[in-house]
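Here we start with a single chain on its own, the form predicted on its own, put down as structure tokens.
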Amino acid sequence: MADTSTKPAAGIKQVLVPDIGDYKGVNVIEVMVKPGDTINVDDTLLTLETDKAAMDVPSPYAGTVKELHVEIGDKVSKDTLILVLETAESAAAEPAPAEAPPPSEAPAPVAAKTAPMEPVQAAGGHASPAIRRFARELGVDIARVAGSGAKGRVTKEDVQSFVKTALASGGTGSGLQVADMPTFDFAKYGEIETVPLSRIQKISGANLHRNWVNIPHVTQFDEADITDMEEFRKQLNAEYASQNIKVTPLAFMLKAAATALQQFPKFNASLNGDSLVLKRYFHIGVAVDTPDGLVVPVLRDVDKKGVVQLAKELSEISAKARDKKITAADMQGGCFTISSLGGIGGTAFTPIINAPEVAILGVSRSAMKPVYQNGQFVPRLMLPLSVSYDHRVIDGAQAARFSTYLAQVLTDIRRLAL
């Protein structure tokens, strides 16, 4: 890798992208470091991708990084500037020999400035050759962790969070004997089409089935009377219209969970290990149905908003999420998730827990009923709502008072004020 024409001044080195062949405008779906990292010869920098490949960047020097000049994103070809990076002066300018990847992996990006650099061919497990040996490290196979980077890929924080999970749970693996699945042959039967899942689908995937398994699920179904409060929520809608604020029933929903939250403590916490894990604040994961699948973004410090606020937050991050352009930390933090299904139909269902969270809020498609009162049949709004719960936090009464509970306040919605 050549500095430019114009000599750096001592002591300062220009890392530039080396030579990756015919490659032109590849895309930089990893960077490794940030101003003020220290790093050593044959650190990787960051991660490029083609169509076909995936291929690290090491670094030819040792120092601390002054200035960044790449981001997730960017198309990068043969000599952009990466990084400005302060070395030491007596320090070697070659790099060090790599180290040998066994040969069940992919091979490693060559270290030489003027070789051309080879491809590492994504693999199972979707994962750069830095975060390969990590794992390894760990003791993780890194085909059983699911990514979350850039086009599935494990990063650095899904290893570490797959090693969390397998400590909490006692162990690495579920402990069930299941056989394998069968495979078939389609195609003999008649005409079909093969459409890849897509890449939230297999993150997703993945995710539910390690939670469908591991947690002891059992569901609480119960309804709320929404009468009083659908009449409320069409005020406010005619109040806020001029400020093209649409309050749904689902901000509602985030404000009567945080309440009840608030209430029953056990339903805000995680397990860890031996230990529960009691959350003082109150995020709320609400499920966004998108084209290519479901994402869960998170409303902060629910108990701390009023209901106008939740509609206006929720509006923007739904659309954030169906537009492709929510980030990894608007997914995280939560303490309990709401998945409604109301504005889509059904009268139950049983949602899968969202962990490390321990419990989670479904709710389905209202409908008008005949409730008896006061010596008499009168229509009613009804509310189907279904609490799935980690039964080894939270026993079969606690999650019975806990729905009672969150029906009472939206069905009385003065019992949010209190």
The other form holds:
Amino acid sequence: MADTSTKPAAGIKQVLVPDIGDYKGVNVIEVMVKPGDTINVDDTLLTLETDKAAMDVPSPYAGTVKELHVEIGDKVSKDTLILVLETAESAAAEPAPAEAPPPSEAPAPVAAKTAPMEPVQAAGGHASPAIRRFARELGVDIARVAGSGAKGRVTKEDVQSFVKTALASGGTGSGLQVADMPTFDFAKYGEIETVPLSRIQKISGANLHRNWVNIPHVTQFDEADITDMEEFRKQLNAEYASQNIKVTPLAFMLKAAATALQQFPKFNASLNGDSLVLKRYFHIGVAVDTPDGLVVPVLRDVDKKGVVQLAKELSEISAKARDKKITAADMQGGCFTISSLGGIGGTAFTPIINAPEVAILGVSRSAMKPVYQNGQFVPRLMLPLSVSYDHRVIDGAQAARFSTYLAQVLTDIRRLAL
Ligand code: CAO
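What would you give as the form predicted together with oxidized coenzyme A, now that the form predicted on its own is on the page?
Full assembly next; the chain just shown is listed first.
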């Protein structure tokens, strides 16, 4: 509605998607503003992506964002309403229409106002033009930033956290000063095939590397006698077979881990500067091996669920992961992670902590072993446990107590009910 007061007041402008050529239903991959933000003419509002290129949509006006009408994942076309802007007083001198301006008043085509259409890159450091510009301004090599956005895209927050980490390490002179890895011409020595890393491998690789170099890891090994647990598990499987529920040892491990986390709150914590954030919820991530790489969906409130319910959720979430249907939200909010290679084999391994968590449980394959009990060797089913922990938060004695407790709970599962 036009402003009828005598004093110069701010005007209301609707900002629409400008002419983007023949494209329709284009993906919104980045939203750079939120309600309350003050923006200038030509500030980037959105980044759109077609199957061939990414492009920024600049603001045709200056002002304050009153309403935002699009979000990441929306599909937009020319004239889709992006936002409602309260323009600055000078701009408000002209009457502000309540409805969308007719096409003749619509902002100029994107290409005229913004960086040229930029091809989407197949390599690491995939980012929109606005984020590339932001990274350039900070002197950041975008290829070195791990992307957490959709399709592994680098977001503004990724660039900011990259800079924070670089400052925290380089600023104190404690950054890793190591030589770059040399490149090799393997074809000189024989036939080769080059296979690009999957998107998941690129993201998880960067995260694993970051966690490995930033966290002082120690791994505590232990064994749990799960002879009785296995007997009970087989009994459960027979009972629930008609409901198609398969209870694997991992469901018990989840429950036992939640119980141990309740007993040892530091294992359910995150470091935040000089403080420790102790979480009162018990969400546990499970590493799932998929054809495209490793993903870690999170099971919520494990402490409040029974073993059968956990087994059901575990098979649902791992099927979802393998069908590539897992979302970013499914992988967020974890307090602790379990990486089980027990279905495959091995006697022990050293899992890498899934930051910002401070500990992770690795589970290897159970095996029958002779155990000395009451003066004789008896055959018992022994499960190898490997707990990696952040030594800045947890000391060795606590880690030994945690692992021992975990093993005790698995040995005598009645303790899960305590
Ligand atoms: N010891 C012995 N047997 C075990 C076992 C263990 N610790 N854990 C599982 N098994 C058995 C199961 O009982 C099942 O046996 P049956 O088929 O005879 O019933 C079989 O191994 C296969 O189990 P599974 O792997 O299908 O199921 P799970 O619940 O144990 O694990 C999941 C689910 C998603 C975690 C697993 O499939 C997976 O992806 N594991 C790999 C995780 C990974 O890659 N970790 C490394 C990350 S890098 O640090």
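Numbering follows the first chain given and starts at 1. Bear in mind that the values here come from a model prediction, so they are computed numbers and not experimental data. In this text, the rigid core denotes the largest set of C-alpha atoms whose superposition between the two forms falls within 1.5 Å.
Is Val159 displaced by at least 2 Å at its C-alpha between these two forms when the rigid core is overlaid?
It does shift by 2 Å or more.
Please state whether Lys279 has a C-alpha shift of 2 Å or more between these two forms, with the rigid core used for the fit.
After core superposition, the displacement of the Lys279 C-alpha between these two forms stays below 2 Å, so no.
Ser270 C-alpha shift between these two forms of 2 Å or more, rigid core reference:
Ser270: C-alpha displaced by less than 2 Å between these two forms.
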